[in-house]
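Next up is one chain by itself, shown in C-alpha cells, the form predicted alone.
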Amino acid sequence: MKIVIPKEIIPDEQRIALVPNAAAKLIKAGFEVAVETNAGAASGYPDAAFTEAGAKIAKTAQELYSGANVILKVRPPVLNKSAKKHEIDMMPSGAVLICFLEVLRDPGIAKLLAKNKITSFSMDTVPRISRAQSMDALSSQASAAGYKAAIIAAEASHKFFPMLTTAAGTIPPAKVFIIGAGVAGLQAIATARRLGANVEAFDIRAAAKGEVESLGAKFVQVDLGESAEAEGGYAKEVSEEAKKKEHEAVHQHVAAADIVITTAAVPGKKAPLLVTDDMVNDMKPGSIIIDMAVEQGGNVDSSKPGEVVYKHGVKIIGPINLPGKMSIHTSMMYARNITSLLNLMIKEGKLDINFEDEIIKGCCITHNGEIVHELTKQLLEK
C-alpha cells in the first residue's frame, strides 16, 4: 500500500500531514511511504529526515499521486498552479484522501471528490467521542491558535502582562478577557495567566465554568433562559433574546479589558458577531483585540482576516491560520492524529474500511462516488 504526502499548496500554510517518525512507523508496518520534495521544509523537516525514515521523495505532485493508495494532507485539496490541475484530478480513482476537507464551509468540494470515486475523511468531522480522543486534530490545533493568539496579544499589548513591582512604583496587570473557553479559548486562558495577567472568561456553554476556573480565570457567568451546548459538546447558536443578554454582559467586560481575545465559533455555520462597535468605543485607547474566528465571518465587528484595522483607537488584529505559523509541533500533533485514524482503517497490513464503526462512519464524506455525510449532503441541498 502506497501512503502520499503532498507538499499543502494553499498559502501561508507550513504543516506537513506526517513527520518523519510518524513515517518511520508506517514503513516498518510494511507500508510504502512517499513525500513530495520539500513539503516538510517550512516546519523543520526536510527531505532528508524523510529519507533517513526510509520515506521516497517525488519531485513533483504528479509523480507522487502515480499509483497513491493513501493520501495524508493537513489543508483541503485546491487547483495545482504549477501543474495546472486540481489535486483531486491527480487523485487516482478509488484512492482514499484523508485531510481537514472543511466541507461545512465548503461543502462543494464534496461533489468533486464524489465525482472522481475518491473515499474522503475529514479531520474537522471525526467525532467527539473519548474513543476518537487520539484523532481529535480540531482540539490539537486549536490548542495551539489559543497558545498563539494570547502570545499575538502580549507582543501587541502596550502594557505588560504581569504585575511588576519596580523602583518607579508598582504596575498592575494587564487585563484580559477571554470570550469562548472550549479548547482555543482554555489554552489562551492558561497562557495568559502564566505570563501574569488578570484574566476572565466568557462562554455561553455553563459547563465551561469549572474548566476556566481551574485554570485560575474568573468566569463571567450569564443566565441566557436556555441551554448553549449541542451534541459533541460544542456551542451552539442561541435565540435573539439570549444573545441581547449575552451582548450586555459582554459589553461591560470588554470596556473593561486592555485585551480581549475572541474564539467563539459553530460548526459550519458563520461566527457569531460579540464585539460590537460601541463596545469597541468604550474600550479604553491602546487596547488590543485578537479576532480568532476572523477566517469564519469574525466575532468582531470591523475585523478582517489577516489584517490590523484600528478603530476607535482601539487595534483589531484578525490573524489567520495559527496553527501553521506553530507548524514544528503542530505537524507533530497532526500526525499522530492522522495517523490514529488510519490506524483504524487497517487491517494485516491492508485497507480495511469498517464504516459499521462509528468513528469511520461519522467522518467519512465521500465512497464509491457518492456523497455519504448527511450534513453535507443537507447543506448541498440548501
Second form
2 protein chains.
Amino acid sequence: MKIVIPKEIIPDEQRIALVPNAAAKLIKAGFEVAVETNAGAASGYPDAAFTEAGAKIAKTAQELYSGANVILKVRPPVLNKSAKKHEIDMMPSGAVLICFLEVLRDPGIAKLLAKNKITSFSMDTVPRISRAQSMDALSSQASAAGYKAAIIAAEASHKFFPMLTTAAGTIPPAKVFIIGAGVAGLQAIATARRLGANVEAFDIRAAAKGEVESLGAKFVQVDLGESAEAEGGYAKEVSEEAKKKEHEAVHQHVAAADIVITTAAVPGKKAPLLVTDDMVNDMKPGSIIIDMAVEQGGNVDSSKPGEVVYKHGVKIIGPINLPGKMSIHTSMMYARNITSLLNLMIKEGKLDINFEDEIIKGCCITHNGEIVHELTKQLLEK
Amino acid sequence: MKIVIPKEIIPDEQRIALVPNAAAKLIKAGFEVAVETNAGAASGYPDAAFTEAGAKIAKTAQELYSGANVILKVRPPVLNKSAKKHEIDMMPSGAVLICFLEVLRDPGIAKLLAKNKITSFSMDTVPRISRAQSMDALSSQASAAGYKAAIIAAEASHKFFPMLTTAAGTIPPAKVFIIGAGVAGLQAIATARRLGANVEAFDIRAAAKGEVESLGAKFVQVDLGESAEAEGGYAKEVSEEAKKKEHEAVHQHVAAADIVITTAAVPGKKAPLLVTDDMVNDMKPGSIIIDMAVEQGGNVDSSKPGEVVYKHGVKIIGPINLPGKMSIHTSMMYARNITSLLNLMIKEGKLDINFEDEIIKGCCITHNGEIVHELTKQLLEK
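Please give the other form, namely the form predicted in complex with a further copy of the same chain, since only the form predicted alone has been shown so far.
Whole complex next, starting from this chain.
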C-alpha cells in the first residue's frame, strides 16, 4: 500500500501532512511512503529527513500520485499549475484522500471527488467525540493559531505585557481582552497570561467561564437570556436581542483594553461582527486588535485578510493561516491527527474501512462515486 | 524656565522624551513645558494629552526652540529637513540639552554643541552608580529591547516556546540560547522563560551566573582563564585565547538551539562576532537568530541591520531600534530617567548645576563653549 504526501500548493502554506517521525511509523508497519520533493522544506523537514525515515522522494507530483492508494494532505486539492492539472485529476481512481476538505466553505469540491471516484475524508468534519480526540486537527491547529495570535499581538504592541518594577518606575501589565473562549481563544488566553498580561475573556457560551478562570483570566459575564452552545461544544448563532446585550458588554471591555483578540468563528457561517467602528474609536491610541476570524468574514469592522489596517490610532491585524506560521509544530500535530484517523481505517496492514463507524461516517465525504456526507449534500442542494 | 520637547527626526523613531504624566509634574513644579505638535502621536501620546497636562503645543520646531532653556530629546540632534537647519543651530545659545548624544559612536557632535555654546548632557554616559539608577536610560531601554527580541523570536519561530501536552502528542519546549546576560540579555531570558521555553545563557562575565540562574535558565560555564568584566559592570574585550574558548562553547549550544538571541555589545566598540557561519550551518532548519548587536556591527555572521537574512535554512533577524518598537512604555521609562537627571540640576525652581557632582561630571559633554567630557576629548584626539 502506497501512502503519498504531496507538496502543498496553496500560497504560503508551509505545513506538510506527515513529518519524518510519523512516516517512519507507517513504514515500520509495512507501508510504502512517498513524499514529493521539498514538501517539508518550508516547515523544517528536508527531503533528507524523510529519506532517513525510509520514505521515497518523488521528483514531481505526477510521479508521486502514480499508484498511490492513500493521499495525505493539509489543504483542499487545487489546480497544480506546473502539472497543468487539478490535483484531484492526478489522483488514481479508488484512492483514499484525507485532508482539510473545507466542504462547509466550498461543498463543490465533493462533486469533483465523487466524479473521480476518490474516497475522501475531511479532517474538519471529524466528530468531536472523545474517541476521536487524537484525530481532532481543528483543535490542534486552532490551539497553535491562538498561541500565535497572542504572540503577534505582543510583537505589535508598544507596551510590555508583564508588569515590571524598574528603577525607571513601575510598568503596569497590559490589558488583553479575548473574545471567544474556544480552543484558539483559550490558548491565546494562556499565552497572554504566560507573558504576564492582565487578561479578560468573553464567550457567549456561559460554560466557558470555568475554563477561562482556570487559566487565571477574568470571565466577562453577560446574561444573554438564551443558550449559545450548539451540539459538540461549538458556538451557535444567537438572536438579535442577545446580540445587542453582547454588543454592550463587549464595548466597554474593548474600550478599556490595550490588546483585543477576537476568535469568534461559527463553522460554515460568516463570522459575527463583534468589534464595531465605535468600539475601535473608544480604544486608546496605540492599541492592537487581532481578528482571528478575518478569513471567515471577520469579527472586527475594517479588518482585512492578510493586512494591517490603522483606524482611530488602533492597529488592526487580520492574520491569515496562523497554523501555517507554526508549521514545524502544527505539521507534527497534524501528522499525529491524520495518522490516528488513517489507523482507524487499517486492519492487518490493509485498508479496511468500516463506513458504519461514527467517526468515519462523520468525516467521509465521498465514496464509490457518491457524495455520502449528509451536510455536504444539504449544502449542495441549497 | 521653558522646557521643550521636539519631535524626533531620525526615521522610525517613535519615542518621545517626555510623556504627559511627566510633563504635568514639571508644570506643577512651576516650569513651562512646550511640545512640538505630533511629537508623541506615534507612541500613543497625542497632542491633546499634553494640552490636558498643561503643556503648550508648538506648531513648528522653530517656534518650539524659541526661548527654550532646556531641551529634552531621545536621539542625537540631526538636520531638520523641513526647517532646513541642523537642530543644534535652532537651539538658543546657553540652553541645556539632554538626550542620547551617542558620543562614543560619533564624538564629532560635541564640536558642534561646543561651538553653539549648548550645555549638553548625554543619557548614555550617566555613570552606573546606585544614586543614578533612576537616570539609567541605557538600562531601561535595553530592558525593553531584550523583552522585544524574545517576542520577535517567538513570532518568527514555527515552534511553540512552551511545552504542550495535547491530544495530538506532546510538544517539547523550544530551546532558546541567549548570548550576553546584561540588562537586555536578562530580560530576553526572563521573557523566553515566561513563555515556557528551555533557556540557556552564556556570558563571558562569570558573575552573570547567579542572575541567569535566578531567572530559571541554565548558565553555560566556560573557563576563559581571565576576567572579562570592566568597570561599571560592562563587558570588556578579551584576549584571542579566551575568544577561542568562548567560540567552542558557543558553537555547541548554538547548534542545539531552536532560537539564538545575541546581545553582546561593548560600548563604543564594534560588537564581537560570536556566531559564525559554521555555527549557523550546524543549526536545525527553521531555527531563528536575533542579532541585537546588529547596529554595532553584529554578533552574527551574515546579519544585516533592519533586514531578515536566510542562511542554511536559518532565519537571521537584525532588528534596529528595538526600544523604539516599545515606544509607549520606553517613552514612559525614558521620561522618568531624563526628569530624574533634570531634577538633579534644579534648585528652587531654577537651573543650578553642580559640575563637580559625579553624575553631572560623567554625562556633561559640553559647557561654556568647551568640550568637558574626558572620553569624548580622547576620542576626538585620536
